[in-house]
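Consider the single chain below, provided in structure tokens and representing the form predicted on its own.
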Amino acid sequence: MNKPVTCDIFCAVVDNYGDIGVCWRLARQFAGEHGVAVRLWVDDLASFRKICPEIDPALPAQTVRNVEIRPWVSPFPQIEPADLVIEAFACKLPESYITAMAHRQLKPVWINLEHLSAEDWVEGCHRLPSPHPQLPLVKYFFFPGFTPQTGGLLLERDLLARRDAFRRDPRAATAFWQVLGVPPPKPDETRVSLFSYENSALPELLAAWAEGDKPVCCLVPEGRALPQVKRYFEEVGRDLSRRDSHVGSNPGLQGYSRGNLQVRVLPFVEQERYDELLWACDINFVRGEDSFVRAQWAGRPFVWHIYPQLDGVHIQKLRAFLARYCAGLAPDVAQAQRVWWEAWNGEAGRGTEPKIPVGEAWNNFLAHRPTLRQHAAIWAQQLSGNNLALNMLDFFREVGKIRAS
């Protein structure tokens, strides 16, 4: 038998969960789907704890789903480089180990495996090599994206068809609900999961909920949104306790509610049981780079809090995707969609147009519900033909063999 390919993974945790999540993910796909020989190699075992429970922080080496997960440490241990050696989103490997890739008379194929961007420029420098200045080693830039003309998105063999099914099954998603201690959705209730970073916006659309004439029960998974819930309730308790309003929470900090919002609290859950609550919900918000792609396979209205930069870039990002998302949506919709994420993400009303108020954004986006429901759905099916574990062991096969030949 062939023996199988070796890959390295080296994921430095920058932002609790969206590095180590893209890697997780990537790791399970390469070793459960395709056999590849897979060691993860992570500077933060605490934070991919969170992710997946089975990781046990103390250990120097554990296999968990057939991936073999080692602590990235200082002095880095004298190993065998992999065949295939991922550098996931610019971390810098151990100089230990590139000296070692240097020294093996096959290299490997390194690949920087670079952030998500919908921008056009993502096209021309998908797969371009960078030479090393000293040593016989060649790093390869490798974009996800979303045109055939990058390296697509992550995407489990099953994942739309497990989706599809938990959808059909009414006892599957009364049995999620019970799980999580949450009851199941009212009929006339929008239901929402919250993961988001800290927003100026977040108290304003809370009040907006509160006061709306439907109810709107808001899930929020442990995180850097929820001091600003618990802050937002223990604030307009002050200002209605001399009032009949209704504010309530428990002691456990496990819910909230003022007028037709409930706010339920959830541990921070494994992929797995995050993939089922946006498939339950019926608007995700989501944030950074691996939750907006999960909140895109979906297939329900979802809002992207991109990770906030000082010099704006990500407002570029923002609307490089939103300018690929709404191609297909009828201009009332799309500006619905794009005046309600911008608000969210701090830019609406800028410039010369008038500012929106987050809530009157939020109802206009709500509007066009099920115009944005339909649009998720096709918008997801149009994606899963691009595959990034996929085409990165098709591109590392097409190297090898330029190398052998």
The other form holds:
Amino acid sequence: MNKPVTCDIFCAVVDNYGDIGVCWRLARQFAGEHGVAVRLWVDDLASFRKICPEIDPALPAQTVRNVEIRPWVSPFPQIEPADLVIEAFACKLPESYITAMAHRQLKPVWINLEHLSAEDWVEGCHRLPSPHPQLPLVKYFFFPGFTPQTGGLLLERDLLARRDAFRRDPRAATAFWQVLGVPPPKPDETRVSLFSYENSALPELLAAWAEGDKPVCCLVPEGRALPQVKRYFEEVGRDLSRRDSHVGSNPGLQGYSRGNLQVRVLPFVEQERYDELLWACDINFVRGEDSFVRAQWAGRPFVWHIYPQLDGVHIQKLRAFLARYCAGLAPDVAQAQRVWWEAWNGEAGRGTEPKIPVGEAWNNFLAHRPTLRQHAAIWAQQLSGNNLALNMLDFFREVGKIRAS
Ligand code: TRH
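Can you give me the structure for the form predicted in complex with 2'-deoxy-thymidine-beta-L-rhamnose (TRH), which would complement the form predicted on its own we have just seen?
Expanding to the full complex; the earlier chain stays at the top.
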């Protein structure tokens, strides 16, 4: 079989939106670009609805963008397994489904899609087989990543062309801001989108923006960083929400201001629209996994708030990415990038970089904006040659040949 005709993707939502964000993107790409009949099994349709408002969590089955969406319930229904089975982030398939896979005459290609990491060991583990201890089945580990020896990154066929068309046409951004109810940027303003977890560096950064000599407009999607933003403005005592509550076409939009800082609270937008926000901003703050990748496709300077892990291993992952990302940069630019990213991730002064105040780290980073912008565009272009969905389909073909021989 050259191409899978059917594909089951299993997604357990551990927390936040990254698990479903990645699975939904992959499902849409297989269905829309490769004509695969995809069933997406999700254990939390309410979280799914946040990034795709068309989802009705009450339905036992629904088709959205050519993907069949099914709630992952227990007991799991008796169904014929697909040609390609994707277990996202080791979410553990239902036992009855695994048994049914073993009963298929031509066994499905079973892939465990792993989390993204820039660490070196990923290359050695990508595509490794793990035979089932009892059943005639093999599960393969598939690692996304940043080098040709990894599975690459999720990238829609037309994304970069759509991004460039959006940027070429000034009316596109104007229309986008209008729909969100946000005024277009002032000429000397820095416009940032801020999607992060709770972050101890945030109040200091807001203060630096407010006290800075150039206007900053910060767009904060509803979510985990927002209570901290609100607290900051409560403490400094300026809430714009009452006098500024009827902005553009989005009457509920909240805003705050102090000094040179304007903050606008954005509703969580549909996943496809989130890209436009990244394209339209000068600098993007992103987090987790999927928004981190999308900021790279946006080809603009960005800042990553990595998903914090209790044992601190996330810092190794952060540094592994920084090492790759900064490789082509002049030493002073690389240092400004590293110091600022470490400060944003609560690591100021703990690594090899000097400890400096958050505002200073930001200003040094900002001072290199033209170079970082150029670098971000080149980086996106370089990464775009290694496409995760295409690699998975190639892998299916290769494993298929082994199964048939
Ligand atoms: O939400 P995240 O923090 O998700 C994850 C999960 O916590 C997961 O368990 C963890 O393993 C992983 O991080 C590392 O961040 P992420 O990955 O960026 O996912 C957010 C998704 O939400 C992404 O698909 C973009 C989408 N999104 C929208 O659709 N609209 C929006 O307005 C915004 C801000 C985001």
